[in-house]
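Below sits a lone chain in structure tokens, taken as the form predicted alone.
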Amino acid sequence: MSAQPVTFPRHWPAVGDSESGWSVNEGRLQLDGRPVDDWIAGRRTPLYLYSRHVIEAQVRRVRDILPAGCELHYALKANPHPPLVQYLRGLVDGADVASAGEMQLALAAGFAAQHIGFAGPGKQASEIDQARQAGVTVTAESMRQIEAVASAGARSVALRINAGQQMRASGMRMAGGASAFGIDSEQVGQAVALAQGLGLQVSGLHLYAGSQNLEAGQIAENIRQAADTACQVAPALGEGSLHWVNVGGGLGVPYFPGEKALELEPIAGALQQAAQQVAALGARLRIELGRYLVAEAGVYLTRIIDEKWSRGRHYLILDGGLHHHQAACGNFGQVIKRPFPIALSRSSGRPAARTPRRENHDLVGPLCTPMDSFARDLELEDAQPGDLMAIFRSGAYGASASPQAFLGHEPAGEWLV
């Protein structure tokens, strides 16, 4: 039997393109033509498996739409697995971090200090001092942060601006209206005057409206407005002061039924226009992406360890759950709980049933909470204890965004292949 691309008829064909590497052969999941059981031989489950070539393919898609001179940065918050960060160092131009820990990780991976952006609304004085010592420019998000940067002895600062526009289709909105993120656009003049009065050069501007957006038109409009705002602010900074403008990212990944892959063409046009505007200011354009680069590259593998019937419902109990993958259990910002794309992989050495039956199952983890559930009424064929369940779109906001200490279970493994 020849291998077939992985599809999800109950959800949608999440992984079926030629670059994904995922396929199924005789009921067993394969990556690049090799059974997953072989890939993880000698390693325990639960396990996050990340594919280098899928990451590379995503970076290539983005590079294809970037105008000349536009920098591509990786946002470590999406996935800070050290081997993955080090691999991305060779594919992107810089890194965006939100803590001293992430900053040290980026530096250790080989990112140059001048190509690291340090954002975040609540930086400690010690973190700002570490950034100054490393040569990383801090992006201030309040007046007090500007003062803290100056107190640390830094010579330059970047400003994050909370512009007035709002990305309505974003999974998480981070600008428009009142926000903990950035300095309100109407206060930017005051912020620039404060920084300059303290002897700081304003060398960067950061505008980021929201994440997980699947509406290309909205993302394009946000980029255009970000570039316009930079053009309005730049004259007050002084000639030659501004080095870069970060227009954020927010490019979404489709997880659920009815969601379509993001169209990149409208975004390409907006980036081209923004790059020209920013270049006229003597600066370079930056775009920062996290989820879009790594989500599709990761799969979370968890094994069925038990099954039971309870009043007409069939439960498959897994060795992994909410504590490892909070997002896939619908507890990481989802308004409506929906399952990620899931596939069954029959365990190595187990023959297929002679008359396999398709049954509906509830997939639950090992924790003592009803929140520990990956799917309800999931239709699977011939699922048995010992088999693997593969949860796709798991390369972003997985292990590091989950309460792995909850109930004292061991953390999930991670492996870049």
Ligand SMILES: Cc1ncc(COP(=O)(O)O)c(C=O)c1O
Contents of the next structure:
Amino acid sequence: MSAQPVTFPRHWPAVGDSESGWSVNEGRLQLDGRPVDDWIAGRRTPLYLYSRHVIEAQVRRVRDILPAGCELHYALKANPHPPLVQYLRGLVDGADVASAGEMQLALAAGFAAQHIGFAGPGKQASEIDQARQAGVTVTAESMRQIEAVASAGARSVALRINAGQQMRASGMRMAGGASAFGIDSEQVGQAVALAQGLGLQVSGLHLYAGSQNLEAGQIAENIRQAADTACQVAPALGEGSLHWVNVGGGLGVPYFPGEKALELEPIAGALQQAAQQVAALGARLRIELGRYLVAEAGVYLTRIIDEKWSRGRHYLILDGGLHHHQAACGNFGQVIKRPFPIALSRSSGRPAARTPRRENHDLVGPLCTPMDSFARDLELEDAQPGDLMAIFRSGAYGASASPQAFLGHEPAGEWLV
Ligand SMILES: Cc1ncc(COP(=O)(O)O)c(C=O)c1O
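Since the structure above is the form predicted alone, I would like to see how the form predicted together with this ligand looks, so please show that one next.
The complete assembly is shown below, putting the previous chain first.
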């Protein structure tokens, strides 16, 4: 029998997963034609496997819609695995970091200081000092941060602006209304005056509305609004002061049944227009993406280590769980708990059942909390201890966004192939 595309119980016939190199052959998952058990031989599960060529394909998809001169930044918070950051350094133009730790990671991966943006609502004086020493311009998110940047002896600062409008379709909204992120647009004049009074050049403007947005029209509108805001603020900055305008991103990926891959065309149009506006200010346009570049490149592999019946429900107990992948357990900002795309891979050591039964299972991890659950009532054929479960769309906000120390289990392995 030849290899088939991977399908997911209760999900769509996955768009893009054949492109990802994953397929299934006689109940066993394979990557680029090689059984997954062979790939991971000698490594322990649970393990995150990240694919270079899926990352590269996503970067290409984005590059195809970028206007000339628009910089593509990678937001390390989505996945800071050092080999992956290093790999992305060769594909993108810069990095966005949210702490001194991420900044050091970006510098160690070879990103140049002038191509690193450092945003985040709370920065310690020591972090601002490290940024100044490295030559990284800090993006201030409050009046006090502007003062702290000046006190550290920096010459320039960027300002993150909390625009007036909310991005409705975002999974996680981070601007509009009251927000811990950025300086309200109506206070930006005051912030600019403060920075200038302290001898700081305002060299960047940063607007970021929210993450995991699957509505291209909304993202396009947000980009238009960000560019308009930059045009309103720029005249106060003085000739030659502004070097870049970062209009954010928030491009989402489909995780759940019924969700569709994002259309990039409307975003392309908005970027084109924004690039012209920003060029007229003498600055470069920048977008920053995390999830969109890496989510589809990652698969979390976890083994079934036990099974049992309890009052009519069948449980499959895995060696991995919430402590490695809280997003897939529905505990990373999701309102409704729904399963990520999950596929079974029969262990290489056992033959297929003669008469395979399709049964419903609850997939749970090893932690003593009911939150540690990947799916309820998931229909699988011939699932047994020793088999692998593969959780797709796991390349972003996985290992580093999970409470790995909780209950003292081993951290997940991570491997870029
Ligand atoms: C300031 C900033 N930039 C970039 C990102 C990355 O967003 P995404 O992974 O949705 O592209 C985030 C996510 O929260 C963010 O807060």
